[in-house]
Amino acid sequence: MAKRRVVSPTVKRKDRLPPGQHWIQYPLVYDIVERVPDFDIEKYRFKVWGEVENPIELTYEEILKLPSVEVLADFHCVTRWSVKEILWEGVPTSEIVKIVRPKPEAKYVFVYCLEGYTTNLPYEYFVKEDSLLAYKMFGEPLPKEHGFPLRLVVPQLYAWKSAKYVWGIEFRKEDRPGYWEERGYHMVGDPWKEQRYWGD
């Protein structure tokens, strides 16, 4: 049977390439440490908690056994290249937030890296139709230098907020900066209001 596939708006939008972008064949690799530990995915654990009525861990085989979906979305990076026509595979992060079931005062959802990383999004950004937790990048396991075990992919935001290697989800009531965040970059980050800094 055919997995379902999602085309983002990002690939369909008249003003498909974001102000201040170029295109490139292919996106690049940016981490936070300069190296990026092996990590052991026996002992590997996905957590979801904070406002939900039911948090939940849950081993990498777990996740894979989960509903998927294919996604075809491009890539906007804030360094202001962007890729067309990523196609990424894995939960749906609506599959997460159905298991989880997510409190009214939920807004703000922010994410844990297994190397130290951390970013914040709008909970509406989280449960767009085109956001996922993936695993597969053009039809393969996800490489390491793009996440390895389980990246999240919000394709309608910048790409430092496409979180590598997550291994935690906190539902908020209120927002938090993350790591590049509080270092200056916007709370949000939409391509197209050019919402790279603080005050953009």
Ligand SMILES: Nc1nc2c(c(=O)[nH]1)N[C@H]1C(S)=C(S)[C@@H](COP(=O)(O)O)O[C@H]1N2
Given for the second form:
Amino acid sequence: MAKRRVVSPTVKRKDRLPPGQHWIQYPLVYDIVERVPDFDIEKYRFKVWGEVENPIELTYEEILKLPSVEVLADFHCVTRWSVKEILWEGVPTSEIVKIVRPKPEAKYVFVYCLEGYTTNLPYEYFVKEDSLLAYKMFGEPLPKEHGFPLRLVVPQLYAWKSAKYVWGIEFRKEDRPGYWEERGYHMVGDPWKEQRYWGD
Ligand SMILES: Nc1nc2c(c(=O)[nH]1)N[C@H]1C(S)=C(S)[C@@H](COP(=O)(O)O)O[C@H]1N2
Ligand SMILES: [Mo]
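Return the form predicted in complex with the ligand of this protein as a structure block, the form predicted on its own having already been given.
Now the complete complex, all chains and molecules, led by this one.
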């Protein structure tokens, strides 16, 4: 069966390059730690909880069996580089939402990563048509430095919201700042609104 493919609105916009950005060839690897620890994929569990009807806990194998999508999207880092047309593959966030059934109070999403990184975003960006939990990049298993085993990709926000090494997603009533947000980065982070720092 042909894979379902979504072309992200980030690729189709007339103002495709957001203000203050320039194109580069390939995403630069950015991590808050010097060396990302090795993860035992057998012990890995992906968890979703908070303001949901049906919290879940899945193994990596179970994630690979969920309905999948390919997403072609641009990628915009707040440090002003942008990359065209990255091909991701994974579970659309709409599928996660279908399974866990968030309550109406779920207005924000908080994301937990294996090495301790966190980030937050509004629910409405989490469920955009091009947002996904990616386990492949350009048709290959997600390279370790780009987020193996699982990465939240939210092309319509700056790249720091596209958390690598994700193990947990919490749906919340109230917003809460993640790692960079605690250090002044924007609580939303829309590149076309140049929401780089809180107050922009
Ligand atoms: N877990 C985790 N995810 C992360 C980061 C991080 O330090 N840890 N850095 C973010 C930032 S600032 C950017 S620009 C992108 C970079 O993605 P890349 O390393 O795949 O190029 O990852 C984002 N996701
Ligand atoms: Mo970044």
